[in-house]
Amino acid sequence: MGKKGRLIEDIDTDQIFHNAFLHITELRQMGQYALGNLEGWKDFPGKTGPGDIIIAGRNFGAGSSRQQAVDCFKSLQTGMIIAPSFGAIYFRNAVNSGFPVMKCSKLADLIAGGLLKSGDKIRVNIRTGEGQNQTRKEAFFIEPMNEVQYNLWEVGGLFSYAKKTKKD
């Protein structure tokens, strides 16, 4: 969410991971550049921790097919990203990488109603879509992962899934 508690919409892959750093290939080094080209969020890598959940506006990850825009969050061990919608290529890259991206068409309503605020501790069941705001002791719902997305997440991505199914 933005600094004023509003969703930031249309965050593109260049804002998530600037093209000046595309030469970086080590996953563990990518996190330090996450959201480094999004005004007001250059300090994001220093403020986030493993398992943190990003709440974003519609069309998160619009733009190019830049895999680093997914991998930088994996590097930071981000728990998941929840948004009303995602750029199609970004969503597919995240799913193929086994990174949890979850859709919530009513996200703006949850925020407007005070159910979700920046800094809240939340948990989400990716199978059922049931969410719990532990800070406010409130329940909410998002769209659960579909079976394919869940299977890819469970084994760590498309390549791991292919290896697993080849053995089976």
Given for the second form:
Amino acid sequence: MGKKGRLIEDIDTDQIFHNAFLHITELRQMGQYALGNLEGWKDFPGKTGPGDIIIAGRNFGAGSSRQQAVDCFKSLQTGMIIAPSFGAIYFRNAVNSGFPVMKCSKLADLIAGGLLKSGDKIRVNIRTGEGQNQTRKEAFFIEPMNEVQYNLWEVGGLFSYAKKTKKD
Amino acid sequence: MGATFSEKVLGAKAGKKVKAGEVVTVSPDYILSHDNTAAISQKFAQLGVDKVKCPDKIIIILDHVVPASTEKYAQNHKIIREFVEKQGISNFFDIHNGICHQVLSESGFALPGKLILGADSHTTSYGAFGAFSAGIGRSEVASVWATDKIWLRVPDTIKIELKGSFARGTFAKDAILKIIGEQGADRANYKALEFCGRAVKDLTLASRLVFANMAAEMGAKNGYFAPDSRALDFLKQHARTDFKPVFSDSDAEYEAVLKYDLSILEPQVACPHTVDNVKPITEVEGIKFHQGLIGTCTNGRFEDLKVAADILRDKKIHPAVRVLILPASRKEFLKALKKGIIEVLAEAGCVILNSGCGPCLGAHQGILAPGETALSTANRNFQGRMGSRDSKIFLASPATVAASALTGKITDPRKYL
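Switching forms now, from the form predicted on its own to the form predicted together with the partner chain, please provide the structure.
Let's see the whole complex now, leading with the same chain.
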């Protein structure tokens, strides 16, 4: 995300989901506050739809361990987030939620090269990392999910996984 | 090839030799949560498990919004107290104890070689005592309560060698800000930081806590100091259980070695709105601010309050600023109280708050209005963190905040020490 093809870096968890709403525990109520504290993106929840893919700059989700910063996107049924890197705890939270966060170190090059633009229709294979830009008929690559991430994603997150292990 | 501290601790827990990059499933020694225990207990209920697996591993400390500022927070605290009762959790610390990272440390849970996980990003703090400690998410905590298991990726390690001793007016806070400023807020993402070098033996445990606490602001999974006689002497008095110190092998493999000389360090200030936007104080001197905050889990211990009092003794804070004192714990508050430090700070015009997180995360007790600026000893200055998104936060050492409180603008503390 960003204007004129420049990705915003270091989007922190305070910008993604502000402290003022941390008391909210219901997933469906969280979406309306997603990116509410990020300059120029306050209207994001009204503009996004299910399956949308968010492209962001490095260190997305830096900072606090608050899980609402992941859950707010699940609430909006965001498809996945692709960034060159993520805040460490943010990445864990997303993996554990079964929400696809995907790394792509070459993201800035793809955008600078015009291979990826806001509004493009893209498909990504999370197992192989193969990406297709259907709008521009271009192929690209991201890092595929590792084994742990894929296993948790497949069952719908740590919770379903823990329930399953409990039964086994 | 030898192993790093992190490889050894996680390897011992996994019951095999492990290398950085491997993912292991382990059972932690302690799991910390705070006011977010209310939400975690709701998540736990969804798992369909009645009882937590190991109640003695669970540590719950109420600190984020204490005493409760609204009915919603009061209700959350009530849910937590009932949960604690029902689950037979003995390591529960109610609102009067202080900030979780200080309380857990001073209560002797932060022990060498232990694996401590917490639903708070600054759980990295306990590396000051030689523990492997890392922040995790809420769902994970609920899951660990139920299963006593968690997956962790063994981190690569960056070694940070510190040499020299602090020049007048500079402190641990200045050093870690300098390091984060140069290396960047994501330099250590998913990695461990090992603080070592000749300077370490002279660092107080309170100062080591500053480094380990702020390792999180470089993105680190954990921060680590090898436990030395200073740490072990403290633990002799305070340790809750037996422990076995774990050290990196001399031929362990590091991702990078960074070297810093403390003796050439100037006071540092992190400018809005990221912790790595760091400048030497000479470049930001004179910037006016409205609210000073001295305290928090980063810089709210006795030595921090004392240096502030040394600067503010027999003086008054500038009429255009307000200064909040937020001790890291009741114990640290009492130490300062008995030494007359709290009196000096109150006489100078500071507001003495009860120990907790309150203003640091903009929860209550000192929210910033639009257009206001804070100068704080906390660990984070993200936009809007202390209140209005149109406010600014600068981060500095307690000495810098105290000296600046006298003038109403950012001031070099070396003029007052």
